[in-house]
Structures are given as structure tokens and as C-alpha cells.
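Next up is one chain by itself, shown in C-alpha cells, the form predicted alone.
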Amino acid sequence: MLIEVGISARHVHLSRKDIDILFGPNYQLSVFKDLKQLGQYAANEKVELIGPKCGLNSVRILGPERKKTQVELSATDCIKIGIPVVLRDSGDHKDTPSVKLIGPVGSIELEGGVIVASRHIHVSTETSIKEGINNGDMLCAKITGEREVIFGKVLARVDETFVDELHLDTDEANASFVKNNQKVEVYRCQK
């Protein structure tokens, strides 16, 4: 099947508590642009990240707010700011690095929660039924072109609110010359 790619640049998901600290009590994030996944958006608001070696300015926040703050970086970002590269599925914060977040009103020392997100595919329930894909299945994605790449171990996430979309980080996208919204082939990997 063919699925569009969404390239995921570095970003932060914030909890209500951390929004209050960084931006002020009861502050509401504002929408810069809606994302393909229903109810998800890139916010106008940005924060600064500080690691042991250096910082990253203007890191965009994605909304809506989450139960727990999570920072998603590329491996290149992690190396640049001096933290370990830890590959995880979203929400898995066990033994993950820390960074400092600085907002316009305050700052926090985040205790873990910095990940390089595992590549994954958001799969609608309709596509799941049609293609026989179950939540948690591992798939392959083939990007054709000048630098053809086959990505294995692509986690399928199935939900009725999802729109079909392969999420790759900027390192993966740059390695394969893939572009946002480009259609790529997704299939079951050979064992």
C-alpha cells in the first residue's frame, strides 16, 4: 500500500503543569497550523532546550497538552547538545536523558523524557481492516529515488482517529531524500 510521509522535526509535548511553569498559570497554547493527525497541531509557542554541550533555540511545541512532557529529537540533535541517543516509542520514558527547558516565564529541569522516537505508521481503523494490519505490527517502508532506502521495524499504531501517515525523523528523511507528503510503499517485511 502507499502511505504519505510526515517528517517529524524536533519538538516538545508539554504537560499542563509544565505549560504553567514555562508560560504562566493557565496559559493556553495557540495554533500555528493543524497537523494531519486529528486534533494535533503545531503551536505558535516555542522553547529553548539546554543540554550539557549546548542548546537548541526555538523548539516548537506540539499540542494539545499531554499527561507527561516529552521531547523528541533526532540522533544528530542529541549528539550536538551532548546527551545520549535513546530510541523509544512515544511515551516510554524509562532511563531517558534530561534537558533544561526555558520558556518566556520560567524554566524546568526535565527529569527524563527526551527520546529519539521510533519510526512508526499511524494507521486508520479502515486501513487496518482493509490491509489486515494490527496495532503493534512491524512493517517495512520503501522509499524509492536517488537514495533508495528500505526502513524496517516500522511500528504500526492503529486508532480510529488516525489518518494514514508514516512518521520519520529528520535524520531518516535526510538519509533517504524523502519529502513531506511523498507517497511511499509500506508492506509486511520478509522474515
Given for the second form:
There are 2 protein chains.
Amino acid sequence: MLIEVGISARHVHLSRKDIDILFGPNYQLSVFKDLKQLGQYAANEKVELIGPKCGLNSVRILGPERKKTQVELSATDCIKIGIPVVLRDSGDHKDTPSVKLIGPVGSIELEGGVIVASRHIHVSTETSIKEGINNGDMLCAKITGEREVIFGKVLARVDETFVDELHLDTDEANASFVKNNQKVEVYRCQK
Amino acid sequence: MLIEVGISARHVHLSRKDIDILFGPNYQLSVFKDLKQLGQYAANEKVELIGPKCGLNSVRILGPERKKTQVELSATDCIKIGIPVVLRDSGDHKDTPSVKLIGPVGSIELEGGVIVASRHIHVSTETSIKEGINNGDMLCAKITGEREVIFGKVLARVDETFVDELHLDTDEANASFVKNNQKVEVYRCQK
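Go ahead and give the structure of the form predicted together with another copy of the chain, now that the form predicted alone is out.
After this comes the whole thing, all chains and molecules, with the earlier chain placed first.
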């Protein structure tokens, strides 16, 4: 099947508690741009991120609020700022490194929650039935073109609210020259 | 067959004329570390590189001297400093972007020569005969592990002076988590 690619640049998801600290009590994030997944948006708000070696300016917040704050960086970013590169599915913060976040009102030393996100596809329930894909399946995605790549271990996540979309990060995009919204072939990997 | 990976970080090859300008007349590059390919070395010398958006400090020179100056960057670097991402085989400078180089003695505005290097393997004549590989063959390379990737369009370059080695850049390494000197499977891609 063909699925559109969404390339994730570095970003931060914030908990209510951390928004209060960084932006002020009861501060409400504002929508810069809606994302493809229902209810998800790039916020106007940005934070500064400080690692042991250096920092990253103007890292965008993605809304809405989450239960736990999560920072998603590329491996390139992690190496640059001096933290370990730890690959995790979204929400899995076991043994993940930390950074400091600085907002306009306050700052936080996180306790973990900085991940390089595992590649994954969001699949609508409708598409999952049509294509015979189950939640948790591991698939392959082929990027054709001058820098051809087949990505393995693409986790399928099925939900009735999901819009079909393959999420890759900037390292994966730069290694394969895939573009945002490009349609790519996703299929069961051959043994 | 299994081939060792060499990960290329950003670097610059300099012509004699450009060494004269950047480091002074008849300046000789000095060896910081020998590379796997015969006669190739990382030099102690570094330059600053200036793009339209920003610069990159301390970009290492690789020796020995070449006929034409060539700058090899990752796509991530190109986007950061604000130049087009142009994929080329080493030595092919047709329609490639330019940067300014600053050395301790002088500076140069290049006229092209900044490339993102096409992935390729160096193959010894001995290995090429044993494995039935011809100069110019396009192969696949599989990186196993938690961020599994199959790289397509890996150009085989055969020469009697070559040591078997798969060259990838930092974007490709960060997208696949392959490590320097890791042995990976290289084979004819299936249709």
C-alpha cells in the first residue's frame, strides 16, 4: 500500500504541570498549524533546550498537552548536545536521558523523557482491515529515488482516530531524500 | 559478503592552489590519523566553512592533496548552512553549490564543489574477482539492529589499491545506527 510520509523535526510535548512552569500558570498553547493526526498541532510556543555540550534554540512545542513531557530529537541532535542516543516508542521513557528546558517564564531539569522516536506508521482502523494490518505489526517502507532506502522495523499503530501516515525523523529523511507528504510503498518485509 | 563500514563526517579535500591560499605558500598538510584507504589520511588542519545561513567550525581536511577542492557535507549540514543538497559521486562537481572556506592565512570563495557523497563501496581487485563484482555495479547493504535499514544504490568502485570498505555519511549512520568498522552484509539487490 502507499502511505504519505510525515517528517518529524525535533519537538517537545509538554505536560500541564510543565507548561505552568515554562509559560506560567494555566497558560494555553496556541495553534500554529494543525498536523495530519486528529487534534494534534504545532504550537506557536517554543522552548530552548540545554544539553551537556550545547543547546538547541527555538524547539517547537507540539500540542495538545500530554500526561508526561517528552522530547523527540534526531540522533544527530543527541550527539550534538552531548546526550546518549536512545531509541524508544513514543511514551516509553525507561532509561532515557534528560535535558533542561527553558521557557519564557521558567525552566525545568527533566528526569528522562528525551527519545529518538522509533519509526512507525499510523493506520486507520479502516485501512488496517482493508490491508490486513494488525496493531504492533512490523513492516517495511521503501523510499525510491537517488538515495534509495528500505526502512525495516516500521511499527504499525492502529487506531480509529488515526490518519494513515508514516512518521520518520530528519535523519531518516536526509539519509533517503524522502520529502514530506511523499507517498511511499509500505509492505510486509520478506524474510 | 561482509564489508566494514567507514562513516564519513563532514570534511574537505584541498587542491595545492587552495592550500597555498588557506595555509600559506608550499604549506604541507600533516597526518592526524591514517585512514583505511591506502595513502588517505585525516590531517591535523581544519578550516571554517561559511554558508548563506551560517557556518561550520573546525571542518577537518583529508589528505593528500587533490586536483580539485571538494567539500563533503551531510544533507543535514547543507540544510543548516543554507545551501542546496546535491548528491554526487566524488569528483563530479557539475551544478554543485559553493561555500566560503577560511583558513589561518587566507580565505576562498569556492566555485562549486560542495557535495553530499553518494554511498559507495571500495572493493579491492582481489575481492571483486572472488565475489564477481564489477566496477560500477549497484549493490544493496543491509544494516541490522534496532533501526534496520537496507541501503540501495550502493556504487561499487573497484581498484587494486582499494581496501574493502562501505562509505556512508553521518545522516546514513544516524538513520540506521550503524557504527564505524561494523561489518555489514552487501549483496546484489533483488528486483
